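First, one chain by itself: the form predicted alone, in structure tokens.
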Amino acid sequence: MPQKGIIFNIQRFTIHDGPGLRTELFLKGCPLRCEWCSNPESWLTHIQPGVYKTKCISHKKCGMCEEACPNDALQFYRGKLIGIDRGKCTNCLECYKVCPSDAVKQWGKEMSVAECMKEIRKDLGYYERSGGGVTVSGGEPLMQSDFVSELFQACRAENIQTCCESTFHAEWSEIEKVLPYTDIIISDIKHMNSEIHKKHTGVGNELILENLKKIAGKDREMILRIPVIPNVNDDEENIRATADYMLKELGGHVRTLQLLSFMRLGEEKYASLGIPYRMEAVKVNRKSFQKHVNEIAAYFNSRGIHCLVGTKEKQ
């Protein structure tokens, strides 16, 4: 039976995740909460409504949502919708379908592996130009392995180089339904000690650095990641812990560790999902942090690790 995934979005011309000009396209569904995070609409594996209510014409102009939802989970402030109910939302996206301003946002979509091939083949021309091809992300693109493998063989029947970005914090049987069809993998690194990665992230680092060593001892090349976020994971003990696990257990299968600088990102989001943006708080000196951050990538270079600030190769 061919393979459907939950998509919340798809990117094309993406020059950040993989080589060249790539498509990329994100899953829906992670196992883990990191603070930082900037996609939460990626969280849960099911398609929802989300609420942007700038957008919202008030109830006196259209009131169409509150006629539609059949459990009254809408909510409303002074005559505009103002959020949802999770308590009571069954996901029908019926306030979705008549909204006439965009004030609701449907967060996902089911997409089979031949529709997904039909936008991907649109941009041939640039992937043979570039260097590029196609790019899973998420979310944890794992919680949808099957859907990944099969739309990675169907890349592979029509030569379009695949990369799979993860975090790895997935059952190893999972992984191997991917990897053979898996041409780049990106991964983080977020912290690690697994209590504080644990305490920002929601799980343990175990399964992730266990999985990666698998990785590399099949002979596979990857790029890694750190989101340097400042005073969780930016301390001496940390990077120099890093570079440790990468060079021991990794060997010389790391092409490129890029290290993202943190930004506040998805705000927008959170609040269209009701949730609680945790990083609100954190402030930081710009010019201070990015000159901290490439002391950073410094130390891992002198270390023998090739090193960027970002996610472009330098040419």
Second form
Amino acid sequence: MPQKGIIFNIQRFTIHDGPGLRTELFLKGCPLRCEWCSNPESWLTHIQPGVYKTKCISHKKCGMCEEACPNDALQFYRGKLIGIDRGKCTNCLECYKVCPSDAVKQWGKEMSVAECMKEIRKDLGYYERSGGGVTVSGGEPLMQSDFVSELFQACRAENIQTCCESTFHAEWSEIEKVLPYTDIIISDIKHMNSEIHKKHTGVGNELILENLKKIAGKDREMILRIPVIPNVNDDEENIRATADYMLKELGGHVRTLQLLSFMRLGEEKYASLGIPYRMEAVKVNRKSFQKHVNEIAAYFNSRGIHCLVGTKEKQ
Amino acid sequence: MSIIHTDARGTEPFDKTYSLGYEVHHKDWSPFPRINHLRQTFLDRPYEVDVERLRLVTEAYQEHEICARKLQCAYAFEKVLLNATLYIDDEELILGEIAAPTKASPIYPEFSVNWIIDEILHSPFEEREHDQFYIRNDEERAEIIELCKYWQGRTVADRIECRLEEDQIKGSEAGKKIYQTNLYHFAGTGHLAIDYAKLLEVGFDGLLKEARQRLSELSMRDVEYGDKRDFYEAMIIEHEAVKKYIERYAKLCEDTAAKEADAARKAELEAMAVNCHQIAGGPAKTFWQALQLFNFATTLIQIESNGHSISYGRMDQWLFPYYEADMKNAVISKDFALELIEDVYVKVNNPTKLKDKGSMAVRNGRGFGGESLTIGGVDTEGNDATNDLTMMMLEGSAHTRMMNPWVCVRMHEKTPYELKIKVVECIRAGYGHPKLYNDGPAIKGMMRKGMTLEEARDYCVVGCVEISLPGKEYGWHDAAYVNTAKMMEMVLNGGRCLDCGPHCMRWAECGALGKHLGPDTGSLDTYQNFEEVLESVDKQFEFWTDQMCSSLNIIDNAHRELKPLPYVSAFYQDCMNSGHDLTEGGAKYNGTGPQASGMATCADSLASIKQLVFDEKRCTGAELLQAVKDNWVGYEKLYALVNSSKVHHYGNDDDYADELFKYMFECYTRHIRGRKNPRGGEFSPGVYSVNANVAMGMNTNASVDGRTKGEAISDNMGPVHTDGGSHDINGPTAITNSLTKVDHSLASNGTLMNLRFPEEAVAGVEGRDNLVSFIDEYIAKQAMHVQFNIMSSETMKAAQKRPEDYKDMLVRVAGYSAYFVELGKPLQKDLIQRTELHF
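Having seen the form predicted alone, please provide the structure of the form predicted in complex with the partner chain.
Full assembly next; the chain just shown is listed first.
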């Protein structure tokens, strides 16, 4: 049966998740709740409305969303839409449909593989010239593994390179559906200590580390990333443990380790969903933090792991 | 994909990184101290008005009041060359100004004077908001007015104004500004590139010999005998004067050398004197002499007329034999060759042009403008033409980073890898050069003008984006700016302006009498289906292009009658052969190229009408009409909707809207193409606005695409941006796909596309290579032109201060891209800091 996916964004001309110029599909649904997550709209699998309050032209001049909402779930402040009572909201999207100003955004859209391929084909020439292709990310794309599998098979049929950016917090049986059709694998190592991992992401790290090891065991190369979060995973002990794991368990299969310095990202999306931003209190001195991250990169390189700061693969 | 290589290298590694984005207060980009010094001296000088040319030309015309017009022109030109004060700036190696000191603008009373008198008296050049010019003192101010008074009633502009009729005026800059023909109404035409190769080979003596030969061969049975005789005689007077002018420079060099204490500089001045003696009549024998002859020949075109966009043709091609010979014979080093190129680059910024305030509004800037220098591309056989100079001319550009020259690189499917990398290194240095032109559609466009394949392959760019054939084409490019959004007002409102009423300056002769500005072709509250709307567009465009093109032909004739150009005509073989001046159609190819602005404004307006009124019936045509009449006040919902992502917009790779853009593009080009001009040539449409879209927007009422009254209309081939939001939201590949759904070669006078990237997107080796890939695909999709803006942290700071101007600036944050101005202040700040760290 042809698969459908729930996709919350298709970004053309991306240059960060995989080589060359790419089209990236962001899939909805994620089992993790990382505190620093920049895509909170990806957490839930189902389609939801989000509110961009600065775009509301006011209840007085419009009021169409309130009229359309069957559950009285919309919240106004000083005449402008500011949020949705998620307890009352049934995600029927009537507010989105009538809103004339993009103040209500639809997070997530059901799309067939054929529909996705139509979008993907639009930039074929760019992939060919730049060594780029398609990346699926999320959320956690493996939550929709049947869809991703079929999508990647369709890409393969048209010689389009595929890249899967995943947490790999998934059952091996799900991974196996996608892996044979995946050219490039990108994943994170967020922390080596499972308890701390669980504290900051909501899940332990055992399944993830085991899966990465299995992938390496299948002789597959991968790009790994560490989101470097101050006072969470940037201590010497964890860094050393991460390097040990990579060398011992993943062998020579890490083609590049990318360090992504913590940035306050996606705050406006948290606001649109009415979810509190948990990194609110974290303040970073950009200059000294960047120096610190550079030192971590130097350490990995000294251990023989090709490591760069940012989403690059070449210096 | 196979990579094509070249041996051409220039002086630096082809992959040398110059910088990423704009850097403030960086003064020594060039490895040559002389160049950095000259550049800084130029920047520090004020923009002055110089009276000398006006004085000399007026005297000459008064002395020769009863005489053939061509000879009057020749005597005036001669008078200027024999009497103008000459200058040598310290350290410079290349000589020649435009009969005025560096950065001072001469006055060209032959074209127009009323505005000069009017502006001096009522809105002084010194007090302009931008583009100020300074008259040196009150005596000169009085002298300018006095001399200009002699010219009142005798200028090209006066001739034009007495011949235009009411229907032609009402749509023009003197009326409701549906089209603006200011440029050649008030000044010279320019927009040409001469045959430099021939000049360097035969010298002025060679041209004179040819002119004398042709004159002696004239048949007295030729009905045009007298006119042709005047033409050759005028040409001979002018070119003889040129020889004396260059000898004056030789003398000045010798006199200066005699007084020079520094031995090295003394030797340079002596060498410059030798150069001048040689090229006063003879051909260029060295690379240095070739550049010196180039600069004299070019500035002399600008002494004859103040037409802008006097361009340099395929400079890496015509200059190469001299470079090759000098290198082979060890006459110069590669470094000295580059230093000379850079000296020329600084030098060509010197000419400035005082413009009337109306022209200034559509064409900002105090330089002549449009001094395009074309490099790269294919040769006449279709093989890649890249050589060492191609690379060095890009190096010189990155080392000087000035307004001029406007370096243009011709790209094609066999452009070598090394050149592409050099091009991208210059682009990401963020100083706005070079622009890229695509041989595919450009050559096709040239052939649409009737040229052979071999000729078409030899095209160069003149001015902004106009394609032209050096020494063979007088294309009258940039002939008029067409405000298609204002035409669309006529479509919406039965041939009337949306704000038709007693406040209008034309009310008494138009609205008050129950008249319409244009024909009544229906209105938004009466159209029964969308096809009727499109038919109405077609009829309005036909009416207004009739008015505009017939006006342009009147302007064209006024130039022919009053300001022939015998000096520059000598560089056109067909003029030389036929005895016809350039203004008389002496060139082999004669075009007239008016350009359209606001195409996307019209396309998105049509998309809104089609979708909301006819397809989805979300509002009526009457409502939409009233909304724009009321400048959207009271129609906030509709305003938000037409600016939202729920309505189809051009630039998103969305066929619904892109098809309407295509309709507009084809409608405009169809109505322009093929019309005849008085020089025996045809009209050739362009689709670009440069910066005129801003001024045009000020004269345009609200539009259905979601623009409020006075906002800029859409620019060039670009999508719509309004205060209500940017209409393109799918990134650069989507824009590229949208704009390549039209056949660019239909716009044989050129198309223009600006693309903007943040530094982040092009940083590092991967960023460089991604930009190369992007350009490769852009070219493969047959778009004609592209230029890039690479954003700097300075720009981002400016964006923080004036977010309304930077609405669509995409920043790649890390995991996602976002519009910079929509991010929180702390993240904005962080991005700025991160970018600075990156340097």
